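The chain below stands alone and is given as structure tokens, in the form predicted on its own.
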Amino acid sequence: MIVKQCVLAVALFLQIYSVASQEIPSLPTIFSDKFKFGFGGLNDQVVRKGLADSSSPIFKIVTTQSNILSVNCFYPRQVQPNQADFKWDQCAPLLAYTKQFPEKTLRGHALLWPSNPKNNLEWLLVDANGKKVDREEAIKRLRTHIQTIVGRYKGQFQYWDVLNEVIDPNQSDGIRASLWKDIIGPQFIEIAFSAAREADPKAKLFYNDFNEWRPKKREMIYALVKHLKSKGLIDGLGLQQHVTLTEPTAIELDRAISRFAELGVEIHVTELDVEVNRDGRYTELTAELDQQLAKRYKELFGIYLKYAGQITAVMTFNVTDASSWLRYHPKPHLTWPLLFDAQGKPKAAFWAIADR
């Protein structure tokens, strides 16, 4: 009896240690012949702090896990907070992570991003007086902002997000509300295409956007694809996939990205996380819970690789749970929605879409 007792330690021993020990496969390299993988929100302090130390688990994370990072550090209100003034400070250590890794590829996130009032870089609009600049003026200001970024980086990104969350389906146009509007008028949109493909005629051009599978924003931002692609301005469409549990159905996003697929145009999904605590019902993430977000991101992935070549790229946003915006949103709450858990351990859900 004791013998045998003794043989099953050895081999639960040999079985956690097997386990423990074992190397963590490369989504990269399992989806080699399908997309790229990688991740967003880089620009989170969790994340920046992570990748300036070399020994911390987000910057083994992101180092072996990606090879393709989406760079949000361009929001208008860093790089421009004023007409006279542009500030590089808030990309440096994060362009220092990834010029250690000339392999992978980069997104430029986002040159305007008009619904948000701490980056919609309406203070450009209005003069020393108060006074609103005409229309000839803003689009001189748009285009400066958006060339100025650009051309500095000209070379270094492969893809920039030129414009986030423009389309509104409760605006009868269809185009979100802002001063930009206002002043030159649904135009500045394709200036601020022109503007960026000027800039760097050999960068992808794209659109990002949230909701996207929603049937009357799908067809909103569709038609505005269609019609910047007719003009020879935009390369791609980003899809945030920003999901829950239950929100999207699967049979929702399919029809979406089914849709999107007929533009002939690139995607990416741009930021991808699942909230699975948004009422703050949870406190801890239970076995049951992480096997649901499990089977969550094995039914996403599935979807993914349906279209996978016209699908071209897939990040999560941001790396760890510890870094996730979604803790924060809409109010302070434990969640749990991404692929690694606090500590940089893979979960159940890495390991659902790991084993194809």
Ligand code: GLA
Second form
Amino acid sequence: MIVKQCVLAVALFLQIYSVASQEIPSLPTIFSDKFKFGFGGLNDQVVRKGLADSSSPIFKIVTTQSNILSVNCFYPRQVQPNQADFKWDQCAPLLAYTKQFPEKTLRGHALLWPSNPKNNLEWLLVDANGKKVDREEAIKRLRTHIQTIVGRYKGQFQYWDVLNEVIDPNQSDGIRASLWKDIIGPQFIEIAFSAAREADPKAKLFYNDFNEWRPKKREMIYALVKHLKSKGLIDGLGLQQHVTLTEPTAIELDRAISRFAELGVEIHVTELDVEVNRDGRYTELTAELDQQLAKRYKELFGIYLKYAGQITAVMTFNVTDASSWLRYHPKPHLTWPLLFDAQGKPKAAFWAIADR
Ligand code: GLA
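Now show me the form predicted together with this ligand, since the one above was the form predicted on its own.
Below: every chain and molecule of the assembly, starting with the one above.
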């Protein structure tokens, strides 16, 4: 009897050990004939710490589960907190990681962010006496900001989000109100793109936005990208894809991507996550919720795969549930929006999309 129990215990241990040490399939390999796969939002305390430690689950996940990374250490307030200074230290940890993997494609995020006053560089537009600079000076400052960053990393970053979230459906011209718009006019958008183009003619330049499936916004984004494309200033459109279990519907999303596909530019899904607990009803990821999330990821990837070729990359924001920004947005709450749980274990959603 004792011998039998010992044999059973050893068998159980071996089984658990082999599951724990089992390599999980690599999503970039699974999607290799469709699009690149990877992560955005890496400039997060938990992720940075993980990437600095090659034995951590985060290091392992990012290393084995990505062939593209969106490096978000270029938020304007961090790079140029005042007119005189450019700061690069915040990029050091991420660049120390990416340097070890030169085969991974890099996107830089984001050079100007008009919906976020803290990140819209408006401090460059007012002099020490509170007086607004003139148009010529504003253009000069915008160009300097963009060219200093893109020029510094010329050849290293294949993609740049030049502009993040400039569309505002509540404006009649669709362009968000800002000091840039006041002083330069909506042409500040073209000026930003052409400054980036001059600084690195080989880099692919993107426009990136959220709620991109909502019809009014969708059409405004479409018109902006079409205009920039007609001037040869843009190469792609970033769809953030901060979605929920129900919004957008599969039909709305398909309609939006099919509309954007008409533009003939590359499309990246740049910041995918699925909010499952906005109202804070759940205190844990129940088996049922886990399954709903898996079903939703399967549905989303079904649509992305349909547009493979036009969609050239898909990235989640960021790596595991532990460090998702949604846990603080719009207020602190538990949620489980990603493919890997807080410990870095693949969830049902991972297996749902890995199973093609
Ligand atoms: C937007 C930005 C991201 C990130 C999130 C969360 O989606 O594009 O870079 O900052 O907001 O703050």
